[in-house]
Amino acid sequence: MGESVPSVRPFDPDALREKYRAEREKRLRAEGSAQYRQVTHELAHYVDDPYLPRVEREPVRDEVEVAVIGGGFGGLLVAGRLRAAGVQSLRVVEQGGDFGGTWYWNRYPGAACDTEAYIYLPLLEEVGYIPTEKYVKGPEIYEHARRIARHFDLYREALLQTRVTDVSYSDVEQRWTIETDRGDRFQARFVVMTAGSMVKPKLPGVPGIENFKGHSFHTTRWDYDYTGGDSTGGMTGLADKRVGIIGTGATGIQAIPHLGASAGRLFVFQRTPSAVNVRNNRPTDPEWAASLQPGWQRERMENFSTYVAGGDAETDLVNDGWTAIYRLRALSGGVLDELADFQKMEEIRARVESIVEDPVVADALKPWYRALCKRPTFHDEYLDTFNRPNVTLVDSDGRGVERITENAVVVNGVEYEVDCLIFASGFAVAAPFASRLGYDVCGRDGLALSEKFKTGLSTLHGMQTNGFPNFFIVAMNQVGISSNQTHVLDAQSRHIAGVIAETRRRGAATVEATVAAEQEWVETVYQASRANAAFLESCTPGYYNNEGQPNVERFRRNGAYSPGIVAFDHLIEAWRADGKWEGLAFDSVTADAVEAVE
């Protein structure tokens, strides 16, 4: 049984609009997203791998048919679909020590998916696996990534613990050359770049951060040698420690309950509170799992994403906190109706009051913004943590941490001495892909992808761009949107595998988008994004809206295809099915291409 919904007092919409505006204004900062620090130079140790020692190997000098850059769910889906389509010469390059991407790095205590596991974990039917509960924990997600890699034989030619440093195209050879930090230099006929948004951790640009003398780490590189315990908690190494954590987003929400249970003293430094909904996790029902029919996962994914896009279905198959929010969306424009939004957020604020005993602390934990301005979070123990006598909420009233000294965090002029400082400050989502991924891509005639995209993205369906033959992009730009990101990745993987299969079938040397086709797609995305851009302008600062400074024109061009992933997936499926491949240019037949098909 889930917890009951607290009763909501009558509210004044005008007063709420003014409250939201005031709370937004106090959090605006002139530097926008530049307020965060890149983890370079004296801060570079924050991205060192604490999980696996480096394995030395000889540099690779060879050729493969397809190179996939990135071994997270995006890379696994593309590689798996290509392998299933008959591509044998395939290499995944991944900077982590194993497959998993975000889930290789995210091993902090309490790490779990907050989108239902039955739709979030990809390729469940293909590999024959059913998650153990509705929202599975990090270790199970990481193991599923490895299960996919084993199932599709992706370890065979993979380069792990390897970071790509350069990708360049030769028109003469009609091949891409990939170079890495391990001295590798190999060629590939096709390249798929997975530009995941949760790749590079970021740190708050707080003065003095590099001067802290105590122990510190980012949540994506959790130091269990220091804390003790594991992802389930039990961090006995913190029993006599004063611990501070900066960040109360989705990661902080999951880690803070375990820190509160283990630390001698815990200070939670908050700039903006998250909206914390009920999660109500539960084990998988074996009878339900046994009743599933072929095609069940895609049906469930589409059902969920239909609600996300503001649509409706006969039955809400997922029926969780996400769909409870999205069921309130107005069908006109796909934006949540304002009064329904006010009602939902009043419920969330009432829940805070009903759980947190100290009224001052409860008031500081209330989110004052519309439901989809920041990523909703779901947890059943987070709010209770602030009833512990060893846990102190340090609310900055929207200003953030003032500075960091050798042994303390300063907020509102008060020093809080800590032995250990943990950064739950998220990822460099808004950074340009070249700085985020650490390499650029040079296409035909030496054109850099970063230069082509300097004034805005130009793609066909978000995945191909003119001047970059046999090159594919897996990212969240100019493709359908969903709160379930793996649904987006699944649609992209099927599309990319389909285009590559058609290129091989034709015996063509190359395939790329035409200029006219990408211009038409850019205009389609731009025109569809009007309502979402206006909504985000009014939101409290966060990574959704470039910290309160959205470049509306750029957002509308570079953002998602706002009708949603279901509409997008059906659109590109129909585009592939008609057999015209409109907007693609297939180059002439070559001996190598014919041999590859045979």
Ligand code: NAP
Second form
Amino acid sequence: MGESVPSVRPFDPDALREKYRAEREKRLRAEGSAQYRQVTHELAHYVDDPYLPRVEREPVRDEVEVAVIGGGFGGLLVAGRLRAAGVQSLRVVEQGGDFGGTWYWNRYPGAACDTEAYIYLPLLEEVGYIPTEKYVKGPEIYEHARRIARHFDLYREALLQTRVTDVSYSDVEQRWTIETDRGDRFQARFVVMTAGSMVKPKLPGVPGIENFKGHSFHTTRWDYDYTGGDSTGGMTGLADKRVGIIGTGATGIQAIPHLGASAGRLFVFQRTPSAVNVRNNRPTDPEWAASLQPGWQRERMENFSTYVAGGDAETDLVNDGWTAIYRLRALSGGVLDELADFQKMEEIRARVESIVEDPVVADALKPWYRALCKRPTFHDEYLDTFNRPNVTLVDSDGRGVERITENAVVVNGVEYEVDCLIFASGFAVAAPFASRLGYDVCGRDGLALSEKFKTGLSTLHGMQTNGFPNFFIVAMNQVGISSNQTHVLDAQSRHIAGVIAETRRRGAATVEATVAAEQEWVETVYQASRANAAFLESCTPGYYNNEGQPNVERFRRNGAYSPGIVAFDHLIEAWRADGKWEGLAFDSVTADAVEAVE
Ligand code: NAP
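Would you generate the structure of this protein in the form predicted together with the named molecule, following the form predicted alone above?
Then the entire complex follows, led off by the chain already shown.
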């Protein structure tokens, strides 16, 4: 569906600066990130799995060579690459009832990936699959995760519906012990902890949330038994219902058009409008697919990530809304040039006006902040949903929902009665590993990872840390990143598989980062950081800037390696290729370990 860019009226930069400041002020809250409610205690049922019944099984007590914790794309990539490198004894432990991670849980109507499928879906060449559209829907992505698991024979030893509760190292045995909520207690030589950032749903900090007596759920646990329909919509169960949804981020934007089409009445409770860019999806051209040459996917991923890191590439292969935003980005400072940014956001606001018929509603849907303060969104039906007679935008003018009662949501003193309340309120993105993942990791001499990282992360290449032999982290900290997250995971999986392969090749018992190497890497990350304090502080609150309270020192240390994933990938690839494995200590089997094994 093509759409021309609405023309932009002349604007006054001073007036816009002042408007952005005033809108930000309205949204600042002293509690910052602490405003959100954790999904525990009386709210714990919000994370029950509605998709698959629990299957009982006997606890596992054995040993594997590699344990991978997490069966999302991070775990699938690492496990797939290890299998391809000949590791036979390999176990993935996954909380969900199947592989897929975020795509197992996020089955809400309209769920789709707004990063181009040809670069987002990993291992396309390896498994021989071409996505059906430029931006594919959730079920196709979930099925691709399962395809990877089948291709690399990962179901064989996997423990699904299983939550890890403890991971600890024995120096004597040179083994890790993994415990789970199913009573499993097994050992592994190597452990890979994948730490997705969108794994822990959170609820808005609204008084009375626990008192709501109607039907309610978080978007990561969509209750199709209640709504009817599926991720393509058709939710007939909502035809006679008053439905409320709290949250208009990337998730809300995708779900709301389907709710608008199905619900008797829909109330969209808005705190901050998203910037909604044009989508322009289209089916895959079979001729193009047939013309692809080996190596095409990595080339395309690198081309995209080069753009989003502010670099220059001759052709823009993906050529979409993401690259259009980043193309405007100034090459220094890591943010858009202010005037280009104003222009871009004026286009977004003009698009709202050109689609939404009621001028008051259109005004309330206009975002007033710089383009990269919040995650950009892309949709061609979202704004039009507000032209439906059954849909009401309840704008809280930045204050958020005031209160929830037994049967209603209160905004600006007005009660909106609802039968069903849906939380599209996001995830505890920045929570420390142990709190986000629900387990801690105990390394040599009983040192806990949470303790070691308390004052700041300390890793070599974001993936290894001293005191934790044969242990690898897959997360978005101290690594080069990209808005295409699977590009980062792909680079990490090649690296981890490479280090494990080298350890096996040497016949070494353990591999561990040295203290000196990790200090050097932390310094490299810190010095390369383009954290722009002024920009982050001027942004409207959100998870990008710790809800308006950015800690720039922490951000520089724990955040990304600023040159981006392409530079990072090339750096670690060269590091592996020179054969020195600088910064790693390989240890041979100790006498104690031999005895323990005997
Ligand atoms: P989110 O971006 O964190 O959005 C949470 C929403 O809840 C925001 O609109 C927030 O308003 C609102 N909210 C929170 N507290 C509230 C309150 N007290 N009253 C009213 N509203 C309140 O979460 P998300 O939409 O689930 O997206 C999370 C991330 O998942 C995305 O940023 C993206 O990385 C990923 N995602 C990706 C895709 C994709 O296509 N690839 C799709 C969906 C999600 P404020 O803005 O005012 O805080």
